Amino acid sequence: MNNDRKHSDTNEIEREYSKFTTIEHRKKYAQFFTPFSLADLMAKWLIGNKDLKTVLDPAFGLGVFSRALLNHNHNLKIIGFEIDENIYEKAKIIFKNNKNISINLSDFMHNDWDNKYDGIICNPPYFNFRDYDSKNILEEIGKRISFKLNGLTNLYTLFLLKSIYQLNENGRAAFIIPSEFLNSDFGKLIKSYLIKSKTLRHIAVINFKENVFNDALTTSAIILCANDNKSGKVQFSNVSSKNDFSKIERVIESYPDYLSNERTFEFNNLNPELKWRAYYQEQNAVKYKNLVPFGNYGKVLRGIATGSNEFFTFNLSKANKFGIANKYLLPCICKSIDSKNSFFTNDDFEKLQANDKTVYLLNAVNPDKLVKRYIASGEEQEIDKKYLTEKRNPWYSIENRPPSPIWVSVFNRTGLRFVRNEANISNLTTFHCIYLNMFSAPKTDLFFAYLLTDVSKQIFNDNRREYGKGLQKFEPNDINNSKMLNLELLPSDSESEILEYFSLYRNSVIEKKPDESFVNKINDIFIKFYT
């Protein structure tokens, strides 16, 4: 390494780079730098392999992992891959005096399949599956590991799978990646392979109130793997602060023994179909009895996705400007901020309309001359060639999504928010739609009263997805696959009491003086009967 070693155990190199590199460039290459303390912890997992001689870093960056490793063993031979020429040139300067480090300006996912390594350490780029051409990679990985993946697989998990394939016997891998795959649909296949390969040893989930990467809105997990036969178990840990890294260090030092059997599971007891939060966090649903699938009552679908909200949505001013007749405008809630309360009424819609808010969606069925002119202007802007619109016929048609009686928020920081759609209007993807089945629809008020309670939100939270700084997200299937209380078991007198409090709460909201005490009383009834 460069003779000046003063930055060999800090992130000063990364901080200096960030000062003189635009955030746009760093986002383009998904450059979120690993804190040195974390890089050192991951390096110690690799160093624990007494046969460690060759190390691969598939996303080299400025070499924070190499600096950490060389502090422990300066004789290691390290191979790196990097696709950003800018950072590649800077990394070459940093390590110009170390002949054991070789950095390749090429894409790891398309290269180096036939080499094996004693250690692999990585903070892979975090790209959405739509932002990266992964078709050929998926085919190559599927062929190599004899495991079929789908096109929704995120790139960072492909880095992990390829790395496991390239581990030497007794080799070890340490990854820091977003933890969302543990609790998402696309992660099921990844978890299946981790179980099948029997290389997974430890998952440490970083506390969601603290971002490991200051400028990346993701939660993180440390994934430790070993291609040995020393353990048939996987242990899960929670790390609430950087001070807790010492817990993981003790786990690393004790391997293959476990300091305790807490949150430790045999491979055959891990279920890839489950959200793996159940293995590292206490589940709220266990507090309650008589739970049933949410699907017993209804189904959640996402709101209408236009492909270009700027083109498809209207306020009255825009409609007048382009001469769009009212019959081509579908009343629609377009922004969550326009529905702040638990009930959205006709009066609420009329006020938004009067304030010239964006509350309409273009519904160009049998378009007249002026609508056709507006559609033509969209084609001039190539709106018809966008990701969603190019798949529709005609491209300007909207999804068939009837108004739902209840909306549910997509993102939140304080728990799910449900809205009773009394105005019976449509909604964009700012909300999901809840449709009740024919048996539940007659009891919509009782169902909605339940949704308002902390009891319901606690149970739903077992299926949440988490991002940085406390941000939570629910996809439709996160709710569809959740549990809820069996409302059919409520005594009739309790049901009547709930509906009475519900009516009082609704009135207080309509009068702009929401009284949450009524919801609390409903909550208490459910607690009394179901715990």
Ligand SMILES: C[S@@+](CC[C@H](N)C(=O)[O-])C[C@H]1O[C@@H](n2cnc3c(N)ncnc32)[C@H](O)[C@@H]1O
Given for the second form:
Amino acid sequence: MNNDRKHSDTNEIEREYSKFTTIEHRKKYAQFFTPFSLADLMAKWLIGNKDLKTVLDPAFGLGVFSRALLNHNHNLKIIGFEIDENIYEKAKIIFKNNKNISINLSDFMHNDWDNKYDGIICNPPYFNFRDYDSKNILEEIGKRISFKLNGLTNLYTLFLLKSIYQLNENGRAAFIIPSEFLNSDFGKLIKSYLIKSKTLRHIAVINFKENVFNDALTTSAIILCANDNKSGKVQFSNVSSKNDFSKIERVIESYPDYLSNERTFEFNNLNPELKWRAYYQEQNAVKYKNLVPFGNYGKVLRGIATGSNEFFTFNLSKANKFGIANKYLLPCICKSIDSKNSFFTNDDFEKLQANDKTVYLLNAVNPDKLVKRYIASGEEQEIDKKYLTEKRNPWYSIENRPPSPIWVSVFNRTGLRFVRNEANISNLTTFHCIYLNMFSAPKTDLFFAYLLTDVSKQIFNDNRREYGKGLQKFEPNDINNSKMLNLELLPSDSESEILEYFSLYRNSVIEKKPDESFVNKINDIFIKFYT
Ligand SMILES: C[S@@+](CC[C@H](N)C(=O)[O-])C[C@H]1O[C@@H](n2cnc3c(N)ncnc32)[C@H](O)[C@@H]1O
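Alright, leaving the form predicted on its own aside, put up the form predicted together with the named molecule.
Shown next: the complete complex, the earlier chain at its head.
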């Protein structure tokens, strides 16, 4: 048995390679390999095209896809692209006995634009675009596919776009890529293109509970496309363990029919502006009734961006050193760590100030001589030429953003964190500001009591963005576009009960013995009335 037969249905080749290759080298080329079982599943999608003769693998590696494909059809003509000479030499040896496979040692993004293929199968490199040394590529792709591209930040999306362009009529493509594009801003363009090209057929979102495969694959998506006119719909599925592969296999076998209409959407009904999580995951909001837009109550804006925190922020000793008078210092929370509790009081502020923490922002309106001198020192350091300061007039003015009654933290591992700003001070971008409108402002306590509960956090969570490793981020509009319970429907005795628990909870926090059972009781009241 020759070498290419011996390991044709395992990842033994990749394992050997990884053993003898440094992790730095693999990272440099984004060499994370596809588990054979997944490669085989993707190969089956291509094999479903009865006219399949030519196949492209734009990021060849050690050819796991070719091994899977050849098990199904030994006569396929496969073209590979690979940029790393080291892995290329190894791949050439693996496939030396198969004359139908030719691997090119060149960059896929810059080559092969004029060829079309019956099948394209790929696990592309996941590089941030800025790490990829090619500035003109966006323009070139944009021109070729007649689609305006901007803000695409990751190379894998470009591999996908170029591949769809290179599909023959009836051709099929199978890609495995990180699922983050489904729910982030940079993914909107690629989602629009997938809809516009009408080639998208299925997205299987992999979200393994356990780390069955390598880290890079635990949150990824398999994208199946077909350049045929056999379906006008896209189906989504969730894959949470290897057992779910058979589900995808049945989807593939039955194409263009659908086994069920579950999570299936016409192209017209897919909105690239939305987070596509809504199409494949049950939304928390559906568990509750009487929901209204968050915007009915208020508005979230990001905190003050200075352009140079080092220059604009002060503690008392820095203020003394430069002789900055109190009237030029705006009390301001600069780091989220300085406000760890749900309530930020005047006392908390005074303590931070006494401990010489950075809690002031330069507010140089009608500057005196000493402030002018400080401003001049900023100009010497070219703070006035920075991205944000350059656009302001004068450059040292700060954004007009009054203190907000509630803050919400920007990055989270454990869900949103809200803080009641009782000290009525300003905040930098470490928090977003929540402003209530004139109708809800009189009910700030009730509103804040609601924000503290798991119910509110679950509903907001439908709109989160994920940054890998469990880190979540909320942009102001993620919250503005969220739903919340309609608090006006709450009976007045329940409202009073909530306010009582809220007051007890507040006291427990102020006394430094936070008692979460009060928040749980508030949560239960909401559950009782809104489910
Ligand atoms: C994520 S690995 C996938 C390898 C293999 N297809 C698999 O699935 O196991 C991506 C491969 O693409 C190669 N690569 C990176 N940038 C490339 C480019 N611009 N053109 C072609 N290949 C590239 C890397 O060296 C690496 O071998």
